[in-house]
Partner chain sequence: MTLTRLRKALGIAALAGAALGTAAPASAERPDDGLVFTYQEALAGKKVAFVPITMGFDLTQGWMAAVQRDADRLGYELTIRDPNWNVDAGAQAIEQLINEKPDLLIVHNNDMQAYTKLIRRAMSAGINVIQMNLKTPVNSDAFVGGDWYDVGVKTAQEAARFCGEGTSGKIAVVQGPVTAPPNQLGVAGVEDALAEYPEIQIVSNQAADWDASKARSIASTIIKQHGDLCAFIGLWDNMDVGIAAAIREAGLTDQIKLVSTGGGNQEFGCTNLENGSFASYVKVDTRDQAHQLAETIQILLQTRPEPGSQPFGLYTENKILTPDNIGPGSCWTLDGIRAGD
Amino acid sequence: MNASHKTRVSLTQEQMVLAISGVLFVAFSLFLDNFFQISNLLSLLQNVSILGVLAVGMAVVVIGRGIDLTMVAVMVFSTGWAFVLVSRGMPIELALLLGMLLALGIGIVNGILVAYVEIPDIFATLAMATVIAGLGRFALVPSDNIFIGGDLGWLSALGTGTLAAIPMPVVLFLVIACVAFVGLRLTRYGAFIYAIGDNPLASRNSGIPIRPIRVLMYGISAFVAFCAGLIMAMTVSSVNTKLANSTMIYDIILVVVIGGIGLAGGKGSIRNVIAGTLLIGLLLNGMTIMNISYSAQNIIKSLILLLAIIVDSVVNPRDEQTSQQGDI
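Structure of the chain above on its own, please, the form predicted alone.
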């Protein structure tokens, strides 16, 4: 009875997000010039697809009762380093492989700090994000902007190509979301992540390898961050390392939480990420058309994030174990 009630609440939140998105879409279409145009709608989807890809990686960690604040830093410095190597004459395939290995290495270190050293997720990844930003700027990427020129062949299609008139970044977001959905719902590793997020102690007592699974979670989020960075680099033909110090990580958390994935872990799915991505994409596009300043947009997003966390704490209250671990 209790489980049934919890499922009903989660679905209601997802449906509410989709309903709000529908209302905003109709309102913006009626009252904002240039909103209801195919070019603007495709641009909306393309712009929000990177955020959606990052939110998929964050969702995997949050469902397992964690959080990864290094995703933006991993995204810009792993891809930025790869294209620095390309500019120095390294073959593109080898440079991307090294960039991916760097991202995976950071993810594994995050997982070890959380699972084996037992540092709370928020503190471990916050410290690691600072280390990555500092060390990456000092030793890996020599400038704030890495411009990507020349013919990169099939790689360029990841950012500028289309499939049935749909921008390729949107297609890749849907592909990554589908892969994550299958991994979480149809594999035993996905079941382990849900079990760990729902009740770590019970999971340990039942024989689930909690620590390796947590390392796996952070490895997945780092790999997804590298993929997002690659798509972004191919879309705008550059890598901006200043993003590591931006508020983008809060946008990712906003998408995850507002979509209906509980920060207490064990609840939600990739469908919630898609719902949250649509809502945030509509909000950002609408505020941009209304010429609302960047600072004001950040204030509005911050207030929405605060409201979403308050609602989440009511719908998915923290248990005693979560509080003792210092998790948010």
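Numbering follows the first chain given and starts at 1. Note that the structure is a prediction, hence the values are computed from the model and not measured. Throughout, rigid core stands for the largest set of C-alpha atoms superposing within 1.5 Å between the two forms. Compared with the form predicted together with its partner chain:
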Given for the second form:
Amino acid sequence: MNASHKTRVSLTQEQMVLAISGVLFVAFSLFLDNFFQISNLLSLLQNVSILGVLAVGMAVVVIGRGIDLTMVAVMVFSTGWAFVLVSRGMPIELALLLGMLLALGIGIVNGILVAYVEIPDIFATLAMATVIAGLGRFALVPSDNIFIGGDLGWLSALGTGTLAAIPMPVVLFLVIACVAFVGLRLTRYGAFIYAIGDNPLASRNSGIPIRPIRVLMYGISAFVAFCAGLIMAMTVSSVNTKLANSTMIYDIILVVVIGGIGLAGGKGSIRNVIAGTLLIGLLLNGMTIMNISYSAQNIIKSLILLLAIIVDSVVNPRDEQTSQQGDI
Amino acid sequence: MTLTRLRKALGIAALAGAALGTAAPASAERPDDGLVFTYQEALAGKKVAFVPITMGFDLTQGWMAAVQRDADRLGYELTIRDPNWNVDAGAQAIEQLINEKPDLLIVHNNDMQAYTKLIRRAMSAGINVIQMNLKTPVNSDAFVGGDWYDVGVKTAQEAARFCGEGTSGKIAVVQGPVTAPPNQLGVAGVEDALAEYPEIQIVSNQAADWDASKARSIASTIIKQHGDLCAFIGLWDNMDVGIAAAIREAGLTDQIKLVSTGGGNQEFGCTNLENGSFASYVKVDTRDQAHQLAETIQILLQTRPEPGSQPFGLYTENKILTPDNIGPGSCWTLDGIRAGD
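Moving from the form predicted alone to the form predicted together with its partner chain:
Every component of the complex follows; first up is the chain already shown.
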């Protein structure tokens, strides 16, 4: 009603995040030595690019009113298995193809569980994450850490190369983000995903094939997870399957939610992911430079997630009729 | 009903076979030196159980490769209950094993407190207990494992060696999970040892959770922040490959030395010394530990002391490997240990 209220509402969460990032950026530049230099900023971006890639995949699912908790497990076990096969003498291209097919297969199973068996997304993928981690350890990847020795040629450039001085992981993050942006904004399937996220029932009534599209969504997130895993493996020449038991999946959700993609679906875009990734990157970089202890870093990160969720529920209030948050 | 009967029948058959197999022909063929038969009897058919932190990493796989070899050779039975990093599942596994009453229980402690009571209970139930790699405050029959404090001291001394006159004297430490005891003890060792070198300064002390990717991120930020950094201390080779990647990316391999530590696995240890990723490596030799464990099992199964009455320890010698002193046998492979290396 009054002027100040109006301004508050017109400021979207994405803009708020960018504003906070801007403030942090200026503050860090002023108060932290060696923060504002090109090489540090590039390494800042590189350090969050894998998280950013994963968040792009997660964003696609969240926009379609889903959530994919299997992403980290898919990431480490699909690439881990591929490199186990390589170490047993399989040609690298074939091994990676098999790894990718494994990831896609898991994604499709996730999608079928959600779309056809109609298990709520969070439970289906939570259970699947455990299945993948267990089965992966039991049958596919014997060790928690797979070391990738030897020269892998062009492939290792994915992790360590540069393009016009920009680290390759950052380039790949931007490429994947662009592809997702185009896919979501300019194709029919993207529009379907938004529609399903906004109102699944209405989408179905208007003839959108919501089940196949849901399967597609989970296929995309699994494929993106495989790509992220490959980049990660190439950067540190090893795969750490123990990440499947870590809290990394929450970091991905943190990026998505903090960027302003409502967990209720139908809202937000890849721009939000980039905003969220930048903020997390700034925070992590600044906290490392300030040598803040690990536990304190975790507290700060989780408080920010909490804040983002609160802001999410204020900006996208619960709808009285459907009791769906953010539903129109 | 039928199953139990079948089992009984099989058991009797096995016993008969064993009796025929060992007693009759053996005594006819080989002379008794006064010990060899008691030795064989003490080991054959005994039950040894192992509860690791996880079977998913090089340490436990290396130990069990050697123990399994002995089990096959000497005829004792090895059971492994893998809780896959889960302390609760590990505690349940130990509890279950106490009921099953193996002759010997090997516990790979996750932290110093979690299994303390269970180890006491196992001993009061008459089971001999070996603690592996990390000791609880309770003494059991034996301890085999690393001296983590000394690992920290040695890595710090190595880093100090690289960061003397003519360098910035700046060192960064990349830890594992802050709560993991080998990490806590190691960091304490690092800090105590570096206190003796006033010219050296720890400019950053961050935790990377044993994760190479996290270690890479942290290290790359630290390198940007302290361009004149002299050395990194990493506390586990599996994680430290990430620090090495960050140094390589920055093109500072000659200036920034990475001191790492680990079990001496060929892939993570010696390969990285050979390709210049690690400048120095404190080896807590898994192969040595594997053989010491296998021997401790033999000793305890023969002596069968009252559980906990005569505790002894076998602390691993920490060996320093550098690109100059490594040879073909400096590191081990799993296949090598399986083959008797």
